[in-house]
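A single chain comes next, written as structure tokens; it is the form predicted alone.
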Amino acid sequence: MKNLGISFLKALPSIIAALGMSSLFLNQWAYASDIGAELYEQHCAACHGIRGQGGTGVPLALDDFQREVTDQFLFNTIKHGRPGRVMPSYAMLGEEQISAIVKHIRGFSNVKAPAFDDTPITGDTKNGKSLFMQHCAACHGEQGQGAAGTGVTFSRPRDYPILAPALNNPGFLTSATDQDIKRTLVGGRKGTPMRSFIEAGLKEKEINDIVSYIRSFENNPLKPVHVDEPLVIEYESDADLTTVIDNIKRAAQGKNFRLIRVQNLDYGFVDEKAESGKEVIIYFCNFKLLNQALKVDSRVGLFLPCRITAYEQDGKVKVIAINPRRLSHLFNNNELDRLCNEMYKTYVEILEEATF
């Protein structure tokens, strides 16, 4: 017993250390824990859901999308986001906070992880279009842009409860590697429109020329449509301020759309007396617009109905509108942009009308 003494005292300090580096250990992991749900729903919960369960983004949550996603699928996702969708890039993120969101997300299932396999596949490309174009682009589109819209319930049929992601895009095409690709054919995806590929009758060589064609989008890749613009589009006009204001409205509704209001720029920040009069904003909608504008994106509703500021400033009258074109910018969607450049032509033509 004496000898067992002296030898657990000349070894405590080694438990000692051990323990501590225990502890410290436990002290990481729940820090990473903490640091990843606390990101997590900063940056993540408002488009798939404080548990994973999905609305404008794919549900983290479901078992089949846990077991077919690797944990470097997930980091590079949220590095790389995917440009000209939704889903934003968060390079600003460090390594350590990405990764902590990634373990955060592991947390919302039980499912084991699949091992990181960048193992190319290789198979026929041609008979791959072929087969994307009877199976794949009904939900993924022809040119593999992924389906219309942002993935709210609005924007989507009902009965989905995600829309069908661009596979064309250089986030996706970053993030998952050909061995990825293949485990959602395979396997498919309960819960979701994404049916396996196996079960609907395709031999394991028809699915890799799938994949072959998939990756083949990295030779002719999609561009986001984004160019440099100013915030507003501004014109000048020589007439009065109410000749103006009569001209803008008339040219709107040359362009079908319906007077919402004309309000004082001041108005409810003063006292109804003390309202100048000098610059005054005028409401405007076209509902078929409005509706087709919120099914692509709902976010548009930030920005509609349409309206133009007319003002008085040095003895001329000027015209503003917000550019619709820089506003799309914020929103990460291509379709959105198309929809904001036809919107911008719309206020140039009522504008230019306007000041004539």
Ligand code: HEC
Given for the second form:
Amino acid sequence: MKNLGISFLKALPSIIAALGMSSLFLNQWAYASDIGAELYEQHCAACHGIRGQGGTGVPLALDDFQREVTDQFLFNTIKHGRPGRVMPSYAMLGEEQISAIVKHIRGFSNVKAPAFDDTPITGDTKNGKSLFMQHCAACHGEQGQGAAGTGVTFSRPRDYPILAPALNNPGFLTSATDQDIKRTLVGGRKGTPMRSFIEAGLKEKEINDIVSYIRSFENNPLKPVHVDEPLVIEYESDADLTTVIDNIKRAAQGKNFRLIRVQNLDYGFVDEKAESGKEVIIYFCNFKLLNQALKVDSRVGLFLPCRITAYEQDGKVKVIAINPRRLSHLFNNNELDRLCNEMYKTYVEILEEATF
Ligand code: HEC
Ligand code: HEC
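Return one more block: the form predicted in complex with the ligand, after the form predicted alone shown previously.
After this comes the whole thing, all chains and molecules, with the earlier chain placed first.
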């Protein structure tokens, strides 16, 4: 007992050292994977699911996906995003952080990642186009623009369909090598609507033709969305506030909008009798348009129903509305851009009519 005690005491410093070392080592290991997990949770989980099971974004945990995508493809996809297709760019994160996210995604599956291979594939682009129309366009769109919507619906908020990504997207084309695209066509992605086209009966040469057709999308880049839009649309009138408010109501109803309510800006902040009545918000809605917009992107709830604010300033009445084109840009969704463009025009027409 005594001896044991002494040798234990003698050994104590090295035991402590060993423990310290290993805990240091453990800490560092935990640090790297924690960072990846943390960043993933913060930036990706809301769309791709906490375990990569998918949601608004495609699943990242499926074995076929993990078997087909290289670390470089993941890295570049995170870096460049998919402009106009909801998937944001994370170029603001450093290389180390993006790599930590890639590592975390690799942890979703035990499947080994393929090696990076950028050997170009040449094929008959014309034949590729006709095969594409026959086998791919129904899901990926005739111009490779991808399926419509974000996969989020209100009736089935937790049961997301897996939507076909855009293949004419600059973010995709920059991130995927020809071999990456071919691997996906050959292997398919079990658990999603994307099947193996070798199993579907296509020859390797035909797959090469399709790959070279997809590569040719690079020659028709998407138009960039406008970033320099003003945040608000603003008009001015010499009429009095009551007249302008009546004009706004009439103009909105004339465009098939339903008036929801008219509310003083200070409503709820001061006693009802103390409301100034000099700053008023008019809420209106067209339910058909609202539903269309919600189908495209449920985040429009942030700025719908429509609202116009009217207030007196320096003897004039000013009317303002938030610019839907500017807001839409934040959501990185081309389809939403189109709808918001229409909303923008409607706002301008109502505001012009109300202040004429
Ligand atoms: C039945 C619908 C459907 C058809 C037909 C289809 N795809 Fe897909 N495709 C999908 C879906 C859904 C995904 C997303 C799969 C996932 O979640 O990983 C996908 C994924 C892909 C990807 C990976 C995209 C990315 O973002 O990395 C490529 C490339 C692709 N498909 C090409 C094709 C080509 C080329 C054809 C025709 C030969 C084709 N697909 C036919 C539905 C389809
Ligand atoms: C706002 C939703 C959203 C967020 C946030 C988001 N994604 Fe995506 N992601 C998508 C959508 C949608 C797509 C499919 C693009 C398309 O339809 O063309 C996608 C595509 C991808 C793809 C390509 C999938 C394939 O089949 O090749 C990868 C990889 C990916 N995302 C990883 C990430 C990672 C990692 C993060 C966090 C750093 C992230 N995404 C954040 C929505 C999102």
